[in-house]
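The chain that follows stands alone, in the form predicted alone, written as C-alpha cells.
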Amino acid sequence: MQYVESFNFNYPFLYSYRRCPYAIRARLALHISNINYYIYEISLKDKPEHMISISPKGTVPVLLIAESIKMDESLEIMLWAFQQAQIENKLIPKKNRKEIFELVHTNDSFFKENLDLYKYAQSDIDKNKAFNQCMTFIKTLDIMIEKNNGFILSKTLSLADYAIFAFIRQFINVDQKKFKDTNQKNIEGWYSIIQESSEFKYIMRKPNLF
C-alpha cells in the first residue's frame, strides 16, 4: 500500500477513505493477499473527477486493475484479492460458504441500516430503538464466536470476520460505554484481536506516515 497524489497504473489503484468500513475491508483483503497497490485518499467534500467518471455513484472503495477493469463494490474487491492470492478456499471454506455470505448480507443490509439510524437518530427513542436492533445481530455473532472458540465461523479468521469487523467497530465507537455495558465478552475479545492486529494497524496508517 503506497499513498499517491494522483492516478497511476503501475500497480492496482484504489480510491479509498480511511474510516469508511467498506474501504477498510477492501484494504484488509488486499493487504492480507499481499497485493501491492497505490492508494488515493479522497476527500468526501471534494471527490476526484476521475473517480466520479469511472464510478458515478461516488462511493469508495473503487479499485482499478487496468484501464478497462474496475471494481466499485468492496465484497467484489475482497473476492478478487483472495483469488489472486489463492487463499479463497482458506477464507471461504466450502462447508461455510453459504453461511458466510448470508452473514455478510445481513451485516450489509439489516445491521448497516440500523447502524446508520443509531448514528444519526434525532431522538433518544429512535437512537435506543436502532441500538437494540443492532444488538440482535451483535448477540448472534457473540454466540457464534463463543461456539467457534474465537472467530465467527471457525477457529481462524474467514471472510466473514474481515467483512463484518469494520461495521462492528463503527457501532462500538458511537458510544463505547453503552456497548461495554452490554457485556458481550466474546465480541469484545474478537474485536480486540483484529483491532490490535498488525494487518489492521497497517491499513489504517495515515498518508503523512508514508
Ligand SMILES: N[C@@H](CCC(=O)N[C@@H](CS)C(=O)NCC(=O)O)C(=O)O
The other form holds:
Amino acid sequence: MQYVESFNFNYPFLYSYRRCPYAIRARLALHISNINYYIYEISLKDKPEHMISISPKGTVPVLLIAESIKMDESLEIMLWAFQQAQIENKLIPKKNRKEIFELVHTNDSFFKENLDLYKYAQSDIDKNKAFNQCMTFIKTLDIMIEKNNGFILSKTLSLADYAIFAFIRQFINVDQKKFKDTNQKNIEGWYSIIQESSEFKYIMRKPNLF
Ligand SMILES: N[C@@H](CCC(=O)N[C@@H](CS)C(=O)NCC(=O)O)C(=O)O
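Form predicted alone done; form predicted together with the ligand now:
Once more the chain from above appears, this time first in line as the rest of the complex follows.
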C-alpha cells in the first residue's frame, strides 16, 4: 500500500488527523488491506469546508470512494477495507466475532470516556480515579493476551488489536512511568510489537514526508 501523491478520484480519499486514534485504526486497516488512497491531513481547528459538507458531524476519519460513497465511522472504514482485501475472515474469525465487537465497544465507550477523564483531569483524585477505571479494561486485555499467546484473541492479530491499539497508546503516553509501574507485562509486549511494526510506522509518517 502507498499513499497516493496527488489528489485523484481514481483512488479513495481519506480525511485524517495523524494522532487521532480513530484515524489511526482506519489507516492501519487501509494499509494492511493494501489499498492505495489519497490522504488529506486536516487541522481540527480549521476543518475543510468540503469535509463538513459531506460529513456535517465534523469528525475524522472520513473516507470518500469514487466521489459518491462516504464513510465517516472508523469501524465502517475498517470493515470496508478488510472486505476489499478479502481478509475479514482472518481478522474477524466467526468464532470470535461477538467478542471482538463487544471489546471494541467497551474500548470506544467505557475506556475512551475514562481515557478523556484521565487526560484532562483537574485534580489528582479525579486523575487517579479515571486511571484506575482505565486499568480495569487494560487488565482484562492483559489476561486475554497472556491466555492467547500474543494478541487479544489469538496468536495472530485481529480487528480487535488494530481497533484498540491507538487508544492504549494514548493511555500509556499520558504518563509512561505511571503505566510502567502497574507491571502489565503482556500488554507491554503486545504494545511494542504493534508500535514497532513497519505497518504502524508507515501510517504514522508525517504527510509532508510522503
Ligand atoms: N465515532 C467516530 C469518532 C471519530 C472522532 O471522534 N474523531 C475525533 C478525533 S480523534 C474528531 O474528529 N473530533 C472532532 C473534533 O475534535 O473537532 C469514528 O469512529 O470515526
